[in-house]
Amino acid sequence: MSIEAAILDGPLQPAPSWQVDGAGALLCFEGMVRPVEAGEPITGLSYETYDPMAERELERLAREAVERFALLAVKVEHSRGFVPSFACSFRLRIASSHRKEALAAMDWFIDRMKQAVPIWKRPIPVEQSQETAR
């Protein structure tokens, strides 16, 4: 079993390839910043986190997912600070022996993360500069 959780500054870089012994399913979900929030165009989102609790909660949820769904590995990353539209702000990677457990774990994890992890987003309107967002 392998668990990794991280809060990283700015947009997430592309994920490197990933191999896990025994995995029949490798899932990757990437949350992208939409260019429109509540019907208004935005340049991106500014994420605020309560450190180090946010990272600790991501790790706790990953451990719970591993136990609940018999996963082989979980890697989760979330952005802090400004993330422009069309960039990745959240990535969850799950390795499992079988697809059903991996798919169920993915949905479960994201729902719990939105409820329990102290991360807040603030849309930055198009007319507001990126410097003001920080």
Given for the second form:
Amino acid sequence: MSIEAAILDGPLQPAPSWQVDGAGALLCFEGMVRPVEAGEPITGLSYETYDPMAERELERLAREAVERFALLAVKVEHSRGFVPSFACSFRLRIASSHRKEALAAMDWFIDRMKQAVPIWKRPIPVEQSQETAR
Amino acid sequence: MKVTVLFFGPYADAMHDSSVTLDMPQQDTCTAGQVKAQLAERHPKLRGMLKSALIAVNHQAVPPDQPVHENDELAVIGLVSGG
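Just the form predicted on its own so far, so send over the form predicted together with the partner chain.
Below, the chain from earlier opens the complete complex, with every other chain and molecule after it.
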């Protein structure tokens, strides 16, 4: 059983390949920043995290997911600070023996993260970023 | 006793500040629930937002009856939007 959780500054870089002994299913979910928020164009999202609680909560959820769904491994990463539109701000990788438990765990984890992990996003409107650039 | 509570996200926006220090009527120890009640009483603009919020004590979300001491780090955790 392997669990990794991390809060990282800025957009997440592409994930390296991942191998887990005994895994018949490897799932990777990436949350991307959309260029529009509430109908308004944005340049990106700024993520505020309460450290170190945010990382600890991600790790706690990962541990709970491993136990609940009999997973082999979970790796989760979330951005802190500014992430531009079209970039990745969240990545969850799950390894399990079979696909069903991995797919169920993916949904379960993300639902709980959105309820319990102290991370807040703030959209940065295009106008605001232009003012900042001046 | 005095306790300092940290705010993030929409709570900090509503308060126009990232923390507040409360003068609690209790002497040495109060509870997380009492802190939340004091916040709602003294800062009416937080009332609605606090309904679904938890109090974290020293980086752990706690139940309302959790004892709180003067030097503990408190934070309002709610309306999160990760992902």
